[in-house]
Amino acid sequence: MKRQDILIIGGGASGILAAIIASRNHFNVTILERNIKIGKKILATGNGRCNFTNTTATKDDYNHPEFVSKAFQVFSPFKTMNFFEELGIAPKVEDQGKTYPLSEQASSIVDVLLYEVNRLGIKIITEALVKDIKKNNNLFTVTLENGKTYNADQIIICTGGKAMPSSGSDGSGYMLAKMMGHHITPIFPALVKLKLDSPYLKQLDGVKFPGRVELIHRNQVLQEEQGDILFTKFGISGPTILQLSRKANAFLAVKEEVWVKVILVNLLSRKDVEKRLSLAQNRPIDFSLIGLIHKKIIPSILKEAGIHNPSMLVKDVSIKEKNKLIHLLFDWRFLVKESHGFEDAQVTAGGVDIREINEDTMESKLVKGLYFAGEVIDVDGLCGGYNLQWAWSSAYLAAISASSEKK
């Protein structure tokens, strides 16, 4: 059979399996990456201990669970890490099912992913932008900055969408969708802090505490969360906000308001709230709150129950204030204003509309031979490794549907 060339346009995770899953299937293989060297977004996951995978992740973990379906049937979480381990990695679990290498170093994935590279004789191209892709006759023909052209009888594209553009992923894989035709949905920052408008965020600023958070829609909860908050002088972060963050930046795409509600104490009832503020008459209401929540919030949480004299006894406070300041330990709303950027997020929400992708193979469905994989897609996933297992995911099966017997 005649060997055909994939041409793999971006170099980061989905890109380098794609390539290498082609190439083991015989097919000649070449990456062309905007950077000067490939896998430099995988460098910078999981705070440069590369979260590979979640162990936990189904496709009910995604924005279009059906879409994502037979990608996972056909590159699970657990064969994933079996790739993994044949490349050498050695697989370290952690709660909630975060998989890391058991180096605790990025690094380590992207080594083993070049020394694969190198050993299948894929070769890569650096510094290669893209700016116009054209088919004509099944013959795929791309064009670089620097005028240089290459021809391909498939192509892949696994550019990424705009998180962290200092990585190389700059959107310009929308621009090379759109010129094969392709739609692109509305895109917004996902796993990201967000800005709150609040007067106490300065006194709140490097606050960290476990406890849960809410979404809230119309008075409507639409997601919760629970683990690790941190309060910043913008805003508030933390896993559990991260989580928070594509369903309300959804809803600020289209002038919708949210609140993050935040529950303080996680562990009691408002009658064990109650009857420890019963028992302490006679202490100044500060003190009372000392051991229940983190001391740098109670100046905070005491003004917005309306309590401007901190030193007052409890006793002294009044039964509205007090039940507000009951309320506000287990019901403290703040308006979100609006998310950091994409230079700040970790994932693209939105991309190639999903209607033109065939879910079972990742071919366009607009243009034979065009294929794409990861995050320039529609979907993302919850933060832990869920987005990376979609790049894996995602480009295993583009590249077995390209490189399969019947092309």
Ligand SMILES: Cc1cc2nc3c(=O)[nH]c(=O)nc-3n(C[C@H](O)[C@H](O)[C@H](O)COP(=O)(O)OP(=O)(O)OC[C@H]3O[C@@H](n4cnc5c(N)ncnc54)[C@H](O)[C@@H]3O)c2cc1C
Second form
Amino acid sequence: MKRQDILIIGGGASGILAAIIASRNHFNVTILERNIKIGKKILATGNGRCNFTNTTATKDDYNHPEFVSKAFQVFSPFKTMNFFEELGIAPKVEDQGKTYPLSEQASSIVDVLLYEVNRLGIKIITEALVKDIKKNNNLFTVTLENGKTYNADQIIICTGGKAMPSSGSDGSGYMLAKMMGHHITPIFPALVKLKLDSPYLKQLDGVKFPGRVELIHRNQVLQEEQGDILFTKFGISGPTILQLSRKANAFLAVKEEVWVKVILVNLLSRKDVEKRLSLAQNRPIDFSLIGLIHKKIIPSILKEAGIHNPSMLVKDVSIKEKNKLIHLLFDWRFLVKESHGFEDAQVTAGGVDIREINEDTMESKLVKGLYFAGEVIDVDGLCGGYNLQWAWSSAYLAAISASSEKK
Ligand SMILES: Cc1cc2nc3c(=O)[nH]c(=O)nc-3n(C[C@H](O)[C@H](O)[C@H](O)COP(=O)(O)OP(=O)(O)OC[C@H]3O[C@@H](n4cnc5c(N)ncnc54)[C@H](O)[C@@H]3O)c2cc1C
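Now that we've seen the form predicted on its own, could you pull up the form predicted in complex with this ligand?
Full assembly next; the chain just shown is listed first.
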């Protein structure tokens, strides 16, 4: 026998998982999704491979560790892998714990979720853009853009954030939360490319190399990342930069200057480079850098060092310019102008204020029977499976709480 009705607003990662868990607990579940299909954003994740969890993820990988703690206890990355294995997903664990389906197809994740949703008889209503929520006498009434209304004893808001609005998550969930009296903390794009203030971007566009980057604020290192770096015509990207972008944007939001320091030579010491140059005295200065750094970077770094004649012999370059060049190889700083927008971001920083949500249940502290899960909440993590893991963990906690025996 089915118990109460639960309405889930948003059929993304968190909404689908919440629906499955609540339905397995014998609740009547309906998903309201504005798109023509559920799970659209999942298909775009992990470059189409869906990095669905990270075996190393812990609460400390998020902006509010204590708030996410309970959700991680009840639905850890290990439990996530078991959940998906039971549905048929063989996991493939890659570097730094990043986990993908062995098929390397994000569609596999959507397919198995959809199979389970159908097996359980969960109702999916698509093209259902929720515009309004009200609560009267313990009953929620939700109104769609087309005027249709639905009632439920409980609601789980799983509308995502604002990143990649073309996927359906355009921030409309914040409005629904506000209607229920909730506050939204300042939101900004995270895991996103940065725009730099530099005259060299045209020349550097497309250059990709392994190196180290640091985010600098008032000469202090805020964060450091190692791996691929990619210059673009607007600035800088690559996995290293995406990881720095959240902190960069948090400082830019309060009008603080931040710099990206690029360490082009990562595996040699300053002394090693000095020795290389001293052995290349009779060679042109541009040629002396071949084999050390990406060829396309050489003209720009020479200009930045004040060396305007690239064919000048190393022995003829002044000590001051040589020192500047060596310094730049280990510390080339670029002022961050801004980041790309939500269209290019993988995740939203900010969201429903965690102080208004019970971290043991994901239930609103303001409205009984109202729950939140996923990116709509002010929780975000690094790139590498952490954000989907938060979507699964918070959805599981919200769903078991909403469908617990005590109800
Ligand atoms: C390009 C890209 C790649 C990514 N890759 C990864 C990755 O590999 N690993 C990882 O961990 N994370 C990744 N992420 C982040 C991850 O996809 C999200 O954090 C996660 O999907 C959030 O899940 P969610 O359920 O909270 O929201 P979403 O997945 O955004 O789902 C929200 C759903 O709600 C619907 N909706 C919104 N408002 C309404 C409304 N008013 N009425 C009805 N329906 C509504 C939307 O249409 C959408 O289907 C990536 C993100 C992007 C953009």
